[in-house]
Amino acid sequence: MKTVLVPIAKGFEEIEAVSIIDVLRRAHIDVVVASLDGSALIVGANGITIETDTNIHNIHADILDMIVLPGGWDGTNALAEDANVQRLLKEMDAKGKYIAAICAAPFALHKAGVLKEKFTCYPSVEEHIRIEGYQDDRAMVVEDGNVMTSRGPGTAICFALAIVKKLKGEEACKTLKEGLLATYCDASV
């Protein structure tokens, strides 16, 4: 079974985190939700509380197939400053494992030095990363090497489906896409 880590911190974007966790679990992917400080309950940007599975200190890159960062400015800044998240991102990249981020979270990838040339993010966040390579063509998901990025809450289901396609294949993605009525996701998903 594929294993994906979704680290969350206070101020994470709930739509993104829950969409990713839900869609991946529907695809029978083992999703581990981790806190940065050992707290079992993390409050998102809009006051919704999520219960985590573990502390990120307990996670090693060797057991992961992918790490996926949800956005939300406060949560993103915490991910960008957390030594364990930054270590895992660098280890995952060095091993050629998949890395993904949505909304503001590509900033945390940039901070770790793992963001590739082409990326997308929530509009205006690119100003905190770099303008070069920013894909503002309204693509829901941008892939470059082992890194996937997406734009924000409205693209979260399509982003999660692209992750399913990457980890479980075209047929699993198609079946899930139809079941979720997510036919609006572009052809690349």
Contents of the next structure:
Protein chains: 2
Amino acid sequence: MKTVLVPIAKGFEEIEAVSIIDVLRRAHIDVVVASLDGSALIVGANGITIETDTNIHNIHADILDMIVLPGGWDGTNALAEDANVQRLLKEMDAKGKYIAAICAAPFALHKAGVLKEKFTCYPSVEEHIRIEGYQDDRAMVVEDGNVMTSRGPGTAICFALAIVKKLKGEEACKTLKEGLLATYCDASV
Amino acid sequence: MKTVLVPIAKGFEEIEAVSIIDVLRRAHIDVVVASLDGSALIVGANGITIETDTNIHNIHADILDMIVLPGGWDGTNALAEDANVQRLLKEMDAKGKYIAAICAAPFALHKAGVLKEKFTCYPSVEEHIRIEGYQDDRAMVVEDGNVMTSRGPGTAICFALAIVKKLKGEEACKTLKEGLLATYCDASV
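Form predicted alone done, so how does the form predicted in complex with a further copy of the same chain look?
Time for the whole complex; same chain goes first.
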């Protein structure tokens, strides 16, 4: 079974986090939702509180196939400042394992030095990362090497489907896309 | 301020519930997330647990502008069987107030006898409601009188935006649609 870590911190964007967790679990991927400080409950940017599975302290890169970061500015800043998240991102990258981030969260990848040349993010967040390589609205999901990035709440289901395609194959992605009624996902998925 | 009730029960569909709550709160609508039995934490169909604000026992139709039901089969069946949900749906309908449901949840409206002639729902759920009036994939969101219905996880953001349009106007909906990067929502939104 594939294992994916989704770290969340206060102020995470709820549609993004929940779309990723929900879609990946539908694809029978083991999703571990981790807090940064052991809190059982974490409140998002829009006041929705969700329960975590574990503390990120307990997680080693060896057991992971992928790490996926949801956006939201406050949540992203916490992920960018957290020593465990930054260490795991660097370890995953060194091992050539998959890393993904959506909305503001590519900033946390940039902070860890793992973002590749081409990327996307929520419009204007690129000003805090770099203009060069920013793919604007050319695709809902951008892949470069082992790093996948996406744009915002409206692309979160498509981003999760692109992750399913990567970890479980094209057929699993196609079946889920139809089941979710997410036919609008673009050719990048 | 507009007030919207979102009742959730074990097995609710997480993308649908969270997309509705998130988008409506972004539009400065007061969203009350209610359990059916006073449970603080409710687990969804894909193992995501979210926190409720109150027990539905505490809610009267007088304070509400709208009631919105997320889908998920187990959650929907609980909403269809719950005396408070069924009473509130009938009271809201009698007062001509807005009622909305997505995915499997139009079944709970049918159970309360408040579904109007035209509706949509998750494909195949219409077999448990009625074929006549089912709008298939003609639109992401169907309105008939005071009742709004939608199809599934992939249409949840668009459904929430249609609710924002109804309660806060076209301009608020348009601004949010752009901010969420949900440009794919169809003309029904």
